[in-house]
Every structure is written in structure tokens, then in C-alpha cells.
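Only one chain is given next, in C-alpha cells, and it is the form predicted alone.
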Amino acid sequence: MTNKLIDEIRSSLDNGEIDSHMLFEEAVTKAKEYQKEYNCFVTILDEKQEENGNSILRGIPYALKDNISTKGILTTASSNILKDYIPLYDATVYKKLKEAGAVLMGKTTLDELAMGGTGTTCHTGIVRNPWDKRRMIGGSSAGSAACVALGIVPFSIGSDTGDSIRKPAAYGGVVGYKPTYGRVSRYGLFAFASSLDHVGVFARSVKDVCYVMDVIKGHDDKDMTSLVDHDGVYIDNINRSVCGKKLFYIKEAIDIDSNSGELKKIIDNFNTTIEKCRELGMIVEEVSFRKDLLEAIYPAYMCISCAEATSNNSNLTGIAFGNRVDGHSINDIMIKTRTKGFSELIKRRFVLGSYVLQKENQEKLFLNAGRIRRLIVDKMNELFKNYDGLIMPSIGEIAPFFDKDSDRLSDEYLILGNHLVIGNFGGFPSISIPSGFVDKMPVSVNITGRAREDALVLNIANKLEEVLGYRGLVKENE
């Protein structure tokens, strides 16, 4: 039953065919059964929490990314330095879901401290793709994507700083939604890069994303960046006609000269999706975007995110909290704790962030990265004056094998592999939905819209999902 959509589960609960204890036990049983193969969870709960509220989510199990605070429940951010950390307070998103009656069944695995896009740097091991265990699910919200793709839970919560919800969703054949910046409170989310971080949702349909978003969105006095909710009820707006809506795609990201047969199939799938949009009465046009700006997305993102991460995680010293390593002085304790507590990838990112923030480098690196970000966001806002959204392939490849080397200098990587970061740069609402299969692996299309117009993005995505025919996609373990 946990592999069904929320409406179906709700109906079975209301009709007395099942109860919430049965659902919880089913989710936990599946999670334990799949854990060795896929490593979706850091923590699987043994006891069901009491239900409150009267929302459509009442009694329905879900999973929460393990960088979101849960009072009294282990919360590690998949890092050795926090492997025993138990928070003293609840994150707002978790509190809202509890008040709505949703039932937490586990905390999901992620790339360490949410820094990474592979699902391979978790302190408990790698996360595997349900469609092919030889492949990545992507990250950083690896476990949150995989547990929905496996049908363990109907929805999960993740975080997205560069593409950490939308890319794993694309690789896993599920829906991944990053809302407008501030639409969902970040209070209780372990900060990675505060100007880029978003809390969002994985589900198996756009409609289910709406059900969850209607519960978790809204202003929070504990998060000064959170938005007052003037966006209406999403579930009431998703079936509106999209006839006459205008979308654009970026010419330089699609017209890539490559010998990759896989990429060609993905572009063919995208072109088919565009035709589906036109059948719905939408206008889809090609626009040109400065290629040098597109190529600068990744380095600008690395400068900004690593600098902010270095600052945000400076408290992980082993002094106030964390797994302390003994030393003969405070400095010695901090050095040894951080050396032992962080993986090589994280240490490299902190070194890079420290370098970017050095006084002599700030103008050339950090401030210039910010200028690039502003140029990209200004260009997007200019386009949004004439268009309702950007539509693109979510990613320029199917889920890669674990031993695959990425060509970081190729256009596929620099442009088509990183365009999702634009949504974080501008705080734009952005959703990835399944659009078909290439070489027996799911592929996906992404829609990004104007800031604060989440309702329109979800409306367009829902109508497109209807004609694409991949709603409710789930990969059962064989």
C-alpha cells in the first residue's frame, strides 16, 4: 500500500481497509528489507508516533532527510563527526508534518553534510539506484529519492542547494520539487549554503507534492527568510488549463555537439515532451543565453557554496558538540576532530571555501561569483517577463555507473549538467518530473518558474504529467 499515491492510501484508510499502524509496519518492513542493498536510511524507527491533526496526510508514513532536526531522534547529516548527535529541538518542517498527522518512519541517507551529488559520501556507505544497483541515485538527497522510488513511502522530504532534490528525482524516476526560496522554513535544517538552501519534496506525482507543500509551506518566525503565504492552496489550482502559457528552453544547452548516443536519446525525449506541451496549448520557444554565463554556473556555485559552507560548519569542532578526538590543546582537539570526522571531499570543500574567503581572494573569487550569479538571475528575470517558465531536460545523462568518470570540461557537464543551479541562484520554484526511459533508465524534464509563482509551476507540471503518463512510477525490488 505504501507504493500507492496519497489519494489511494487516504481512501483505504478512510474505508477501514487498512490502518496507520499497518502502513507504518509495511514501510518499516520494506525499509529494513531493502536497507542492505540500497542504504536508504540512517535510522529506521521501531515505534510509530502518535497521530495528530486532520489533514489528508494523517496516518501516512514518510521519510525525512537526516540533516533535518528531530528532537530525541538521531540526526547525523551522514557525517562521522555527528554520528551520535541527537537534537534538542524539532525543525519546523518536521513539526508541521507531525501536527498534520503524517507519520515519520525513518531518517534518510545523504551525501555528507549535503555536500555532493552522488550519494557516495554517506558515513554509512553508498546509496544505490533502485532501477539499477550498479548506478548512482545522485545526491545529496540520495536516500530520500531512493525510498520513494522503491515504494517504501509515498513521499519524503529533502533539501536542495544546487540540484540535490531534482537530480536524484530525475535519476530515480520520481517527482522532485524545490519551492521558491523561503516558501518552506529552513529552521532546523543543517545549513550548507544559506543563500542557496531550500527544503523540498519527493513524491510519485505532482498532486502528491501539492498535498505535502500545502502542509509545510508558510511563514515561520524562527526563519527570517521565510515568506508570508499568499500563494493559495496548491491542490486547488493544479487542474487549471495551461493553454496559452509560454515556456522557453535554452538553445546553447540543447544544441550540444556530442557523440553520446545516450545524450541524443535524452534530447529526443525532450523534443517529444515539448510536443506534448504544445498539444496542451502551451507555446514553447527557443531562446539564446550567453554561453560564457552558462559555463560559469558551476565554478560560481562552487565558490559561493563552499565559502558559505565553511562559515556555516565552523561550529563542528568537537568542542561544543560532535565526536571529540582528544588532544593536548583546544586547537589540537579541533584539528584532530575535523581531520578524523570529515571525509576527503568535505575537507577539500572546506579548504576551497577558506581560500575563497581569504581577504586577498574575496574580490577575485567570492565577489565575482556573486556578480556572475546576479547576471544569470537578471537574465532569467528578463526572460520571465515574456515567459511563464523554463523547460529543460533535468540532466544530460541517465544515472551514471559508480565507476564512470565525468568529463567536467564538456558542454554536457558544464551546461546541461548544471543548469538546475539557476533555480537556486534565483530562488525560483523548480520541479523535475519523469518523462520516459532511455536504455531502461528513467529520464526527466524540469520546469522552473518565476519566484513566488509556485502554484503556476505545479499547475504546468501536473498537466504535463497527465499527458506524459508516468504518474505513480515505482520500481519494486526484484
Second form
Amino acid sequence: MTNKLIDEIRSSLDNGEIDSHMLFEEAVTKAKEYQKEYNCFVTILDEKQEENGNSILRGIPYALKDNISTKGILTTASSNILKDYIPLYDATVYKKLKEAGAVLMGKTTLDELAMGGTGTTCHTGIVRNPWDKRRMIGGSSAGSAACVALGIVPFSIGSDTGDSIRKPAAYGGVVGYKPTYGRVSRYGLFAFASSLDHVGVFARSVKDVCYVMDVIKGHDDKDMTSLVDHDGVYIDNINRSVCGKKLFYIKEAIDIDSNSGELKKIIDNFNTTIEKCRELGMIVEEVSFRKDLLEAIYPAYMCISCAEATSNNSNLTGIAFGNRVDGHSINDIMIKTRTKGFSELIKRRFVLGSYVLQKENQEKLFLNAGRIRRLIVDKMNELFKNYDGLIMPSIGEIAPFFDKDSDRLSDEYLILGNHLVIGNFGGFPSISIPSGFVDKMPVSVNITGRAREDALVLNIANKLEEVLGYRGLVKENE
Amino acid sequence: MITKDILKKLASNLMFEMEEEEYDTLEKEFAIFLKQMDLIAHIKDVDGVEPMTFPFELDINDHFLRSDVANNEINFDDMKVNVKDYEENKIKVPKVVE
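Counterpart to the form predicted alone, namely the form predicted in complex with its partner chain:
Below is the whole assembly, all chains and molecules, this chain first.
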């Protein structure tokens, strides 16, 4: 039952065919069964918490990424430095889901401290792709994507700083939604890069994303960057006609001269998707974007995110909390704790962050990255005056094999691999939905819209999902 | 030009140590990173552009500060599950003043 859509689970709960205990047991049993192969979870809960709230999510099990605070429940950020950390308070997103009656069943594996895109840097091991175990699911919200793709839970919560919800969603054949910046409170989310961090949702349909978003969105006194909610109820708007809505795609990202048969098939899938948009009465046009800016997206993102992360994670010293290593002085304790607690990749990222923040590099690197961010966001906002959304292939490849990719910097500027970051630069609502298969692996299309216009992005995505025909996609173990 | 000494200094400022072979990887990574940073350092038309530090301007309605009331009190019983050592209601931490 946990592999069904929320409406179906709700109706089975309401007519008494199942109860929330059975659902919890089913989710936990599946999670344990799949754990050795896929490593979706850091923690699988043994006991079902009492559900008190009342909403469509009442009694329905879900999973939270393990960088979201849950009072009394281990929260590690998949890092050795926090491997025994038990938060003292609940994140707002968790509190809201609890108040709505949703039932937490586990905490999902992520790339260490959410700083990675592969799902291979978790302190408990790698997360595998349900569609092909030899491949990555992507990250950083690796476990949150995989547990929905496997039908363990109907939805899960993740976080997205560069593409950490939308990329694993694309690789895993599920829907991944990063709302407008501030739409969901970040209180209780372990900060990676505060100006880019978002809390968002994985589910198996756009409608299910809306059910969850309607519960978790809204202003929070504990997060001064959270937005006042003037949005109404998303679920009420998703079936509106999208006839006459205008979308654009970026010519420079699609016009790629490549010998890759895989990429060609992905572009073919994208062209078919665009045709379906047109059948819905939408207008889709090609627009040109400064190529040097597109190529600068990834380096600018690295500059900004690593710099912010360096600062945000300076509290991980082992003194007040964390996995402290003993030493002969305060400095010795901190050095030993951080040396042992962070993996090599995290250390490399921190060094990059520190480098761009050095006095002699700040102007031409860190501040220029901020200037590039503004030029890209300004250009997007200019385009959004004429268009309702950007439509693109979510990513220019199917989920890579484990030996193919790594988190080391590549010197290829693959625009199609990095455009999702635009959504974080400008805080734009951005959703990835399954659009078909290439070489038996799911591929996906992404729609990004104007900041604060989450309702419109969800509406367009829902109508497109209807004609694409991949709603409720799930990969269950044979 | 990046040298291993510069990298070691940065790591030391960040209060961690790395193995020699990890510095080798980092040095190689920096060669690529600096090439990419060149793109940023030489991007056109950025003169006079204000660096962006937040995704968008907040509306007037978004600007408000919360009232100055306690909203997140943590009691000792909750706190002690997460500390290594405590006595009565006091947490023991390593000596931090030398």
C-alpha cells in the first residue's frame, strides 16, 4: 500500500481496509528489507509515534532527510562528526508534518553534510539506484529519492542547495520539488549554504507534492527568511487549464554538439515533451542566453556554496556537541575532532571555500561569483516577464555508473548538468517530473517559474504529468 | 599559482589536518578549480554589478522581526542526552581558556 498515491492510501485508511499501524509496519518492513542493497536510511524507527493531527496525510508514513532536526531522534547529516548527535528540538517542517498527523518512519541517507551530488559520500556507505543497482541515485538527498522510488513511502522530505532534490528525483524516476526560497521554513535544517538552501518534497505525483506542500509551507517566526503565505491551497489550483501559458528553453543548453547517443535520446525525449506541452495549448519557444554566464554557473555555485559552508560548519568542533576526540588543549581537541570527523571530500570543499574568502581572492572570486549570480537571476527575471516558466531536461544524462563520476571538479562545463542551480540562485520554484526512459533508466523534465509563483509551476507540472503518463511510477524489487 | 604550502595553511586555518596524498588530490583539483575561477575572474560586464547575497528582494510585508519573547527554551533533561559529561544541571566541557 505504501507504494500507492496518497489519494488511494487515504481512501483505504478512511474505509477501514488498513490502519496507520499497518502502514507504518509495511513501510518499516520494506525499509529493512531494502536497506542492505540500497542504504536509503540512517535510522529506521522501531516504534510508531502517536499521530495527533488531522489532514489528508494523517496516518501516512514518510521519511525525512537526516539533516533535519528531530528531537530525541538521531540526526547525523551522514557525517562522522555528528554520528551520535541527538537534536534538542524539532525542525519546523517536521513539527508541521507531525501536527498534520503524518507518521515519520525513518531518517534518510545523504551526501555528507548535504555537500555532494552522488549519494556516495555518506558515513554509512553509498546509496544505490532502484532502477539499476550499479548506478548512483544522485544526491545529496539520495535516500529520500530512493525510498520513494522503491515504494517504501509515498513521500519524503529533502533539501536542495544546488540541485539536491531535483537531480536524484530525475535519476530515480520520481517527482522532486524545490519551492520558492523561504516558502518552507529552514528552521531545524542543518545549514549548508544559507542563501541557497531550500526544504522540499519527493513524491510519485505532482498532486502528492501539493498535498505535502500545503502542510509544510508558510511563514515561521523561527526563520526570518520564510515567506508570508499568500498562496492559497495548491491542491485547489493544479487542474486549471494551462492553455496559453508560455514556456521557454535555453538554446545554448540544448544545442549541444555531442557524440553521446544517450544525450541525443534525452534531447529527443525533451522534444517529445515539448510537443505534449503544445498539445496542451502552451506556447514553447527557444531563447538565447549568454553562454559565458551559463558556463560560469558551476564555478560561481562552487564559490558561493563552499564559502558559505565553510562558515556555517565552523560550529562543528566537538566542544559544545558532536563526536569529540580527546586532546591536550582546546585547539588540539578541535583539530583532532575535525580531522577525524570530516571526510576528505568535505575537507577539500572547505579548503576551496576558505580560498575564495581570502582577502586577496575575495574581490575577483567570491564577489564576482555574487555578481554573476545577479546577472543570471536578472536575465531570468527579464525572461519571466514574457514567459511563465523555463522548461529543460532536468539533466543531460541518465544516472551514472558508480565508477563513472565523482565529486571531484570536472573541467567540462556541462551546461545541461548545472542549469538547475539557477533555481537556487534566484530562489525560483522548480520541479522535476519523470518524462520517460532512456536505456531502461528514467529521464526527467524540469519546470522552473517565477519566485513566489509556486502554484503556477505546480499547475503546469500537473497538467504535463497527466499527458506524459508517468504518474505514480515506482520501482519495486523483483 | 597554488602550492601545497598554501593549501596546508588553509587547512590549518580551518582546524583540520589532511594526509599527504589528500593534498596531492587537492592540488590537482585546484588546477581545474583555478581554471574555472578564471571564467569568473574574467567575466565581462560585471563592473558596477552589486554582488547578490540573497535570492530576491523581500516585499515590505516580508520585513518584520519577531517579538522579543522566548520561543525556544531547552530544558536540561533534553539537553543532557546529547552531552558527554555533566554534573547536577551543569554540562562539563573541555577547558577552553588557557
